[in-house]
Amino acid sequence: MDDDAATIRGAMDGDPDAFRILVERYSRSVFRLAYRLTRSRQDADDIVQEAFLRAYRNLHAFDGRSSFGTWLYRIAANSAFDMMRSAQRHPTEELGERDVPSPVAKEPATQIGIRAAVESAMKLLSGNERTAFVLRHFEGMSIDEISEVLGIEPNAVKNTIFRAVRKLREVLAPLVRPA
């Protein structure tokens, strides 16, 4: 956004209201990304909190080459990767929010089954694949923007998205009936 630069300067100069403005401006989009990556409201809330904490602590490192939103998405994606890696290293026996289907009112059983299949298929993607796919197909970001978020070259982003789509197609193909 145009006024991000002034708001960031204010936050760097110690204005607590300036950083609060950035939080208010970006928290919904960061939550949406985190939720799409983790499929858990609690984890998404934790990621949002962690991302803004990291951003605040490292605001001096923001160089303005990319937009603040892109920089913040990168921090959020890294926070999500850290959380997912930690969850893989420390699995629990308890049912978490991810394991309990969300209540859906008046949704046909086939839609619930498709949603569950898509969520399961998304879990098979690597962190980069899932993030690139979500940023491209849910957030509508360009390849160059995703490149900045993930810190990889645009061609690598294209390959990552291609791999993600291919994996999803393989897993979800049985759900698609020929016309």
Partner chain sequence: MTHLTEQQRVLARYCEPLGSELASHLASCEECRTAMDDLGRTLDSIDDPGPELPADYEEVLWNRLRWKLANRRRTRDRWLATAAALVLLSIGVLAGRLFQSSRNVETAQAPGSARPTHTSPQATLATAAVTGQVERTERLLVEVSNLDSGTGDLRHETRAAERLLATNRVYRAVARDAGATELAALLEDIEPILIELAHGGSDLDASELEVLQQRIESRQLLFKLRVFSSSLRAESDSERLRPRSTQL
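Alternate state requested, the form predicted together with the partner chain (shown: the form predicted alone):
The text that comes after this line covers the one chain and nothing more.
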């Protein structure tokens, strides 16, 4: 977004209103990403805050090679990934309670069925698998960008995405089959 350049300059000069604009512009999509990664409303809230604070602190390091959004998503994904990794390392410290998405009554039953299935299928994935899949499928990040977030080789990212898709398909394919 072209508007971002001027807004970022303002924020770097210490204009709080400029940073507020960035928060307003991006917070919902950062939340969505964080939720997809952690499956927890509370953790997603924490990650959104952490991502914006980190972004603010590191604005000077934003070089405009990617869009501001991509840069911010990468920060958020890193925070989420750190959180998942440390939860795996300390399994007794449970992450916030997993949320069930709000039921959407207007939608047809099959759609609700698929959504619930997606919800449980996503929980079957490991932290790496979920992060790689979400960043590729929903955020359209490149394999190289994902490799940076996860700190693994691009080939390992490809394998991770493959494993994620296989797990997801096992749960989802029976629901989708009839074309």
